[in-house]
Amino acid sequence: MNFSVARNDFYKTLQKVINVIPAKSTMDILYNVLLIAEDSTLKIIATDLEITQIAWTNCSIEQEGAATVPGKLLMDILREMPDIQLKVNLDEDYKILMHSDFGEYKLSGQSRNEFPGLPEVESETKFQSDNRRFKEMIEKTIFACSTDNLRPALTGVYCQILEEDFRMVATDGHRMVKFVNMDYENPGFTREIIIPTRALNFVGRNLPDDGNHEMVISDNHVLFELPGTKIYSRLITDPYPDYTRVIPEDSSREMIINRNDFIASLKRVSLFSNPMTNQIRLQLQPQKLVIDAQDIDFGGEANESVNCQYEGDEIKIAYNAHYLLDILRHLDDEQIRFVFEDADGPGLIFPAEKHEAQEILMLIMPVRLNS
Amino acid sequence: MNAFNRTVVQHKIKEFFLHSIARERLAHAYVFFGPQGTGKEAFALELAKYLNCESEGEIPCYNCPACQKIGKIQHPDIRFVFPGMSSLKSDEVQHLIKQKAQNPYADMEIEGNKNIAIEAIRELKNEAKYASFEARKRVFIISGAEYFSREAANSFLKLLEEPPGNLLIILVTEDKYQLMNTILSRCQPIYFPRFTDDQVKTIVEQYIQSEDDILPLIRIAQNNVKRVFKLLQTDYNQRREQAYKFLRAIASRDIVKIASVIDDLTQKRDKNYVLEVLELLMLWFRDVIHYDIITDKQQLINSDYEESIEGFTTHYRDSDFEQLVGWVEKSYFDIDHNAHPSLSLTNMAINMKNELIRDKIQKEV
């Protein structure tokens, strides 16, 4: 391997992938990045086995080749350089020699064969979608994922590529989000996959606001083709529970309320809830919602009332304030619709006015007041 | 068949796996059990290579990226767990794994807490939830499965009961009866018998070039490959000298001499050193009894000490050798169970001295 590249290009490319390198691992090869010089491009690859990211830049190559080098060290040396042309050479022992105007730097690398291979994805199962919409879908679903490894499937977001729509579902057993995107054309196949949350966070961070990106799905991996970079993620293979069964078909009670007022009151009242349970109570009365919280251990309590549209008989429901606030924060409409059947069943939260070509449903399970 | 050509393993085990793989009847989990130093972990790695090798000819080829990565225990889909792993720092773990990769037959020399903690199992479970990275068959190798902590074992059951499709779990243990029944009943046990002299020789020659004849060493290690490698690192001849010096002191009936040898032995305050010397002493008596009964020099462990053994056996022909070994064994057991080494050794020496003296008097009469 023998090539020369501008420091700025090298540095910026490395910067894109450097965050993938794990902080702690039993495989020391993962602290390395793989440099591949071929076809007048320099590719840099980093992986932590869950996520693999590639970025590339132009360079002039005298001899093609590949090797791995310690990522952090390369990053540190490049950071300290001004924008000059760098020459990079590889000798037989995988020692990488970098020449600059100031001097020479030798990094000891390893063979490409020891680095985990690039995941293979077939190009047939390709699926294109809009950056902005996908970013929104990630942001609005990911918070509801479970962090508990007891149910591995719930630690990822369930993505369904269906005949007529594309949906993402996330749940941890207490709350659930279903985001349906109907502004969509079926790519010629249907698939259901679970993408780990960490990978989606990465993709979300790397997605520009405009334009489109491509998602390629294989049996074991999903590839996101973004401008200037590619992100591969391993899929979770555990079966996802049948989430449709928890969504009630019809509910008799309905409340429409201003989201910001609701959040503000909830924040204040929830300060007085028991810090262990975060339990707050909603008392629904015609045209009025009373929120109250009580901490029996320390003797604090609070209540507030908020105006709302509600035409039913009086009812009391208790929720975990954190879960409820999480859900409300991830909606951006002024008015929201809160639908439920009774104090023991799930509560559904929608935007009061339907959006064009999309459907968001958030579900929260109540805390039982009396057994 | 062009398979496992370079793998040193009992024919039966090799045939068994080739059959199961050919008929797609590979179980989801195996327990490799058998005495120490019978190449269980090494074969587990070989099997992982076999299942993932990309070569068209000889399998495993040791050349393709998959074989190389597994050989270095750096394959993304092959996990190697050993006792005490979670209490070590990650660079220590890396170091031990590197050692294991260099010579999978050698002992790992793990110090301190030897538990397989629940964290290690959690990590495996977390790994298991993903699809495989690049392997055809993922393999989790858990060495020293008898060191499972109770919680870890129970947590591991879940993975054993519902393993994902392309995962092979191999538990390696020297004592399968220390495993919980619930774990054992969910795995297929594979027994690893001791290697023959030639097999051990082939293995040792792969890793160490030595001009010396290693046969006596193999015999002393009782065909335990792990011990052979360990003995090769230590000065085992010095230990043997110590053992025979001890025996000579006992035979001379000189209490002062005995005490000085015991001082020598216990000076290092290393229990294992004393135990090793005692073990060599037992092997000496094993040779003596053997020679006494069948007078065949071929089968001697200390084949380089033929003459001394012959002399000793004839000289003390009438003493009760079994009783003598009994004293050594008792002392070995006591010291292994933390008895005071020099007290136990002195006691042993006095008992043996009496046994040997009585005989000598008889002879003189």
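Heads up, when I say rigid core I mean the largest set of C-alphas that superpose within 1.5 Å between the two forms. Quantities reported herein were computed from a predicted structural model and do not represent experimental measurements. Residue numbers count along the first chain shown, from 1. What changes on going to the form predicted on its own:
For T52, the Cα coordinates differ by under 2 angstroms between these two forms after the core has been superposed.
Put the two forms on the same core and the Cα of P82 is off by 2 Å or more between these two forms. With both rigid parts superposed separately on C-alpha atoms, the smaller turns by 13° against the larger between these two forms.
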The other form holds:
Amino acid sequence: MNFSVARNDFYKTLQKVINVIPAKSTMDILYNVLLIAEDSTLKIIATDLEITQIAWTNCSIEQEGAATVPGKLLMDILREMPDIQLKVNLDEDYKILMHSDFGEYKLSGQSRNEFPGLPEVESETKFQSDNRRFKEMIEKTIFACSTDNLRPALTGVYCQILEEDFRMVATDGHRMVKFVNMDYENPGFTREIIIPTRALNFVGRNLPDDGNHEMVISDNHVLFELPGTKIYSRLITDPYPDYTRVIPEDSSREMIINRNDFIASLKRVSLFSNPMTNQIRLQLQPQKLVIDAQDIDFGGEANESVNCQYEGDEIKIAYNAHYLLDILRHLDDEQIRFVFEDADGPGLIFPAEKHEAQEILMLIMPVRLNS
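Form predicted together with its partner chain done; form predicted on its own now:
Just the single chain follows, nothing else.
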């Protein structure tokens, strides 16, 4: 293997895949990236066996070849270099030599045969999606996923490719998000898959704002084909719970409130909540919301009033402040609609005005009121 490449191109390509390298692994080869020089292209591949990412850039090749090299070390070297031309070659002992105007750098590599192969994703199940909308769907769902590995299905986002719309759902049992995209043309099939949160983080990071991307879905993997990179991810195969059962069909009480005012007041009052429970209480009164919190252990308490539109009976509900703030921060609208039946059932939060060709529903479960 013998090629030359601009430092900036080499660095930006490696930067795309570097975070796939696991922090800890029993397989040392996974700390390496695979460099492949062929057809005037330098490909860089990283994997942790669950996620595999390929990125590429143009280069000038004298001799095609491939080898693996420690990824983080290569990244550190390239980070400290200016944008100059680098010459890279591989000797018979898998030593990788990099030559620059400043000097020479030698890294110990390994044969490509030691590196895991690419997942097989050969399928006619292909699906195109708008980049901007899909990125928005990722950002507004992944925060609600669980981190509990004892419930693996909830650690990913449930994606439903249906005849009329494309849905993404996330929940950790305390809160739930459902994002429905109706600006959508069915690809000729229906499918339900669970994509790990980490994979969607990588996809969101690499998605440009404009254009479309393609998803290829097999039995156990999904492949995202993006500009300049491909991301393979293993699917979560555990069954996803029936999320529709927790969404109430009828809710008699409704409040409309300014989202920014609500967030600001919650942030201040929640400073006085118990650090173990993070409980805040909402007391709804006609045209007014009273927010209060109390930390009995340290004797602190606070309450504030926020104007709102509400015509129902007085009612008091308790929530985890962190979960409620998380939900509110992932809505963009100035006014939000908060719908609920009683103090024991779930609260539903929507944008106050409907959006064209999309629906967002956020659900939060109450907590037991402290006396």
